[in-house]
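Consider the single chain below, provided in structure tokens and representing the form predicted on its own.
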Amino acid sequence: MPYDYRPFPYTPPPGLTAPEPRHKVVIVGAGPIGLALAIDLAQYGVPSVVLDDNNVVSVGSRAICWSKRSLEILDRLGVGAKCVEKGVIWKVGRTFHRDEEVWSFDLQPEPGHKMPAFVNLQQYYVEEYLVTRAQDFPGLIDLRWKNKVTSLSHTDHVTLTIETPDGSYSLEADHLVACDGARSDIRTLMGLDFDGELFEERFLIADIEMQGDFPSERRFWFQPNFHPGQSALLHKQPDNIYRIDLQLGWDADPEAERQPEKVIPRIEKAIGHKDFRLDWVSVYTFQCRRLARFVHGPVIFCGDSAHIVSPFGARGGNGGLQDVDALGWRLAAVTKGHDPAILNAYDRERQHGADENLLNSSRTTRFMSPAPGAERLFRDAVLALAGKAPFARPLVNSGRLSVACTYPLTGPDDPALPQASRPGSVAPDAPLAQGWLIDQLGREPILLAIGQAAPEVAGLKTISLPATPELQSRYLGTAKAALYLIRPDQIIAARWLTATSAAIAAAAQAIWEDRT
């Protein structure tokens, strides 16, 4: 059955009739990111306001593959598991040149894990539970729908006009997070652009209900006999519903390609028959750019308002929950007092990693679109090789999937300790006699030791674990025992064989300064 777009209730702010208090923290847009950025702070004990212009969650599927980072991160701010029952748990890709098979990736080849590689769960559908969770939080969320940003002024703090339907009123606040997604009023209102690549090409995405006894994998076609001389990539989704792109090329009318007797005929050839319900149609050009600096004094852009990078890889929605990951904690600190230069830190780390999503991205689009010349004749032999000579099927890039991406840290690393799990990645599940090991790390710093005990550094949380085989490969490696002290984002700050109380302790000093 479609989904029920069932409105969020609009009142009437108490700024409409008296002048508010400062806030905290202003969060304008009730997407997946700015509701997750206000959850991960009320968990914090910081209160925010969350503004948004609309009442009802995102129209069509949008966003649907969650990695399994992502699934981390929304299992940490409650709804982690809501999203993978009702999602399509999934971890295999596979990518043919018309009709024969010639690359497949697993994304998770390894059990031991809490969370799947890959959900595929609508975008209505997280903030759906990301909107139900954030009334648990009564008295540290504030949700106002229909409330839309019309001018923005600041100094050391942000000065807001909001209209809404009974009239404007003013708000002013210490932080204004912008998570109002590509389009975002406060990008434009302060008079700031994305540096980066428009490409010229068009993709339509159609969601279609349809029964249908596709596999819970990823498919993508490059010049498929259904669609030829193009791209094509198929998804499933939860109630029956299939998501389908399909390259247009750039001379494509936007307007008229997303009309039903345009749309329908070509799903029709896609899937071979008429038996569907068409869903939602969007069309959208290839992006990849970005704001050059995220922080703006205390005005802080999140998610799609500070990147975008065109779909393939599902690195959009993905990159915008790590930019949750790496801000939450930090923006938490300030609003207690402390120094606001750690966000500085939030700006590198997230440019770093929105400058591998979008090198990423980029490859992929002229991979998918190569300019005529080198380009092309690069392409059309690597996928004419890749049915016959394995050396050539990695070269295949229908999108390289989204992995949280490893930060360039500088804390203390002994380099015979195993590369994933090195300063500045992300510290990896293991299963433990009672549960999952991630599900004990996250909120505040934490010295790991595992096959030693733990040595006493005051106001340090410490875990203690025997080397048990999953441990040993992914933390150990040839070694017998070591130490990891692990960031409130669950982010490798530094490891050792082993370490004096001095050293741990001016490791974890480093991670609420601008230095690491």
The other form holds:
Amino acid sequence: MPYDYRPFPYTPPPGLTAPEPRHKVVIVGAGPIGLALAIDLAQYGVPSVVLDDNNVVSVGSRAICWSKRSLEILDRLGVGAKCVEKGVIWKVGRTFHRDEEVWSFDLQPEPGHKMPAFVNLQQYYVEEYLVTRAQDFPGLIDLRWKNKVTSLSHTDHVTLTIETPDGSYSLEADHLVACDGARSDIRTLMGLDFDGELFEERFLIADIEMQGDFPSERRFWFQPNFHPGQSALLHKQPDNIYRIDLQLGWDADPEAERQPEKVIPRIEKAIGHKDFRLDWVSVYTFQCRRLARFVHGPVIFCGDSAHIVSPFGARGGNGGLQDVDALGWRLAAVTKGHDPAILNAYDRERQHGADENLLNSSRTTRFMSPAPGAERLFRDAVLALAGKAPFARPLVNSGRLSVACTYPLTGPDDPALPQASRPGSVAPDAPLAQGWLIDQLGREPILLAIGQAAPEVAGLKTISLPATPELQSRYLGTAKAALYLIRPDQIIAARWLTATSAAIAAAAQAIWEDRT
Amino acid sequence: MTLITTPNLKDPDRTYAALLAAHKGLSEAETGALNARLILILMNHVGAEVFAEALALARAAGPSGS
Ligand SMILES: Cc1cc2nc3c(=O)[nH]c(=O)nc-3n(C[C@H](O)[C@H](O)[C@H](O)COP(=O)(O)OP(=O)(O)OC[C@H]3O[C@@H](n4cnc5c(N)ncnc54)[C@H](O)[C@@H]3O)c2cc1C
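Please supply the coordinates for the form predicted together with its partner chain, as a counterpart to the form predicted on its own shown previously.
Shown next: the complete complex, the earlier chain at its head.
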């Protein structure tokens, strides 16, 4: 069943008739990132105006793989359950060379997490759910469709010109968050450029509808017999929609390749029958680039406007949601009078995250589409060995799927405690007597005491839990008890075997400062 | 482990001859591909640290240090 793209209603904005008072936050772009940020801010009681030049959700599936971390973030925003319910849950990926399986991975080998490793869900559904959720905050989220930003100037605040079907108007804001995607107009209007690589490769990306009994797995082929010399990806989505990516080579003509008479025979070969309907098709060239800095005075870049990656690690949308996660609580605090220097910490942390995503995505792209010479020589050698020797299989790179990065934080730490929960990491989830740990964390700093009573710290929320087997292995290791200080974005800020109230208070204070 | 840079082969001529024999009759492309597979196999066997040292030595021994 094809998705029903219902246009969202445009209403003439007040600024067309009379100047609007200066807004605290204007978000440009109602893609997944802009919408998520508006909801995050609204949950902190902070109003925002969201401008989008269009009036429908993403056309075509685009982002389909949503990571565990994204699902946890979406859950905090109120749409996680909907995404999991509708999405196709998967955790196993299989990689083939020709027709032989050479490598497989399991992204969530242990149970005891509220969210699965990944769900596949078309970007249009995620956007639809976020738009519906945004409507729960009528006084806080002012969503304006068919409002295109065409000019921008900034001093300590931002002044915009916005075009609508009824003419243009101007708007002022203390902060502008550019969530306007890979081709960001804000980036252009600011005269900023991307650094990084463009890969000389084209991929055909298609959604097809077919009745099939295909397992919920990611399947990737290098040089399959049905598409000689190139690579291919098949992935299941809800509504009997399947995503197919076919590598085309750099010489392919994107216009010609997009035509159904070219596309249909290729897909027939890939799936081995004609019993499907073409839902969406597009030809992409992929880039791995980012802005040098994401914060420019009152203008903040978030999501694809700040960084773009090739899609094979599903690090674009997932990386963008982690930007939102690192920005929302800090920007909310700044709108309430906090020192804006805290936004430097957003900039630093998300540059770190973006670099990790760029590194992984470019390595994958290089493996998939090696340059002639040594790159090609070693890539082919790895594939040739992978069928014969187990050591070569982990070298096969068809995408290193998005996992949350660990920020390089220097808060108090005790090396006796497990590596996975060191400062800078997302607090690992665990089942509780009732519900899940992840639901108890976030929105404000929290002191989590495991296996001991939490010391009293003025103004700090505390949670004390007995050491269940999951908490033991994820938070204690060989220790009997520990204290964890967890940020509003569920990132571990500091941890101790035991600590004084003064030491904890100092670490809690540091969360709100521009410190590493 | 560190890279062994002193003689480590009991019969160096024999091992060297085996390497040449493996390449005998191969085209330039086939020779390149065989070498690539061989390097990957040995890279895994010796591990990251020794491999990094081997890489540095190989580069240093080249015409312009590359
Ligand atoms: C083929 C493909 C597959 C992908 N697969 C995955 C995946 O599996 N997992 C994953 O996580 N990511 C994936 N991605 C990446 C993902 O789609 C993007 O990272 C994501 O859309 C970024 O969201 P965004 O909100 O930053 O930008 P966008 O979704 O691009 O939204 C930007 C919005 O800004 C609006 N806008 C633009 N200019 C203006 C203006 N001047 N004024 C007002 N509004 C404006 C646009 O209309 C748009 O609504 C994939 C991408 C592609 C192309």
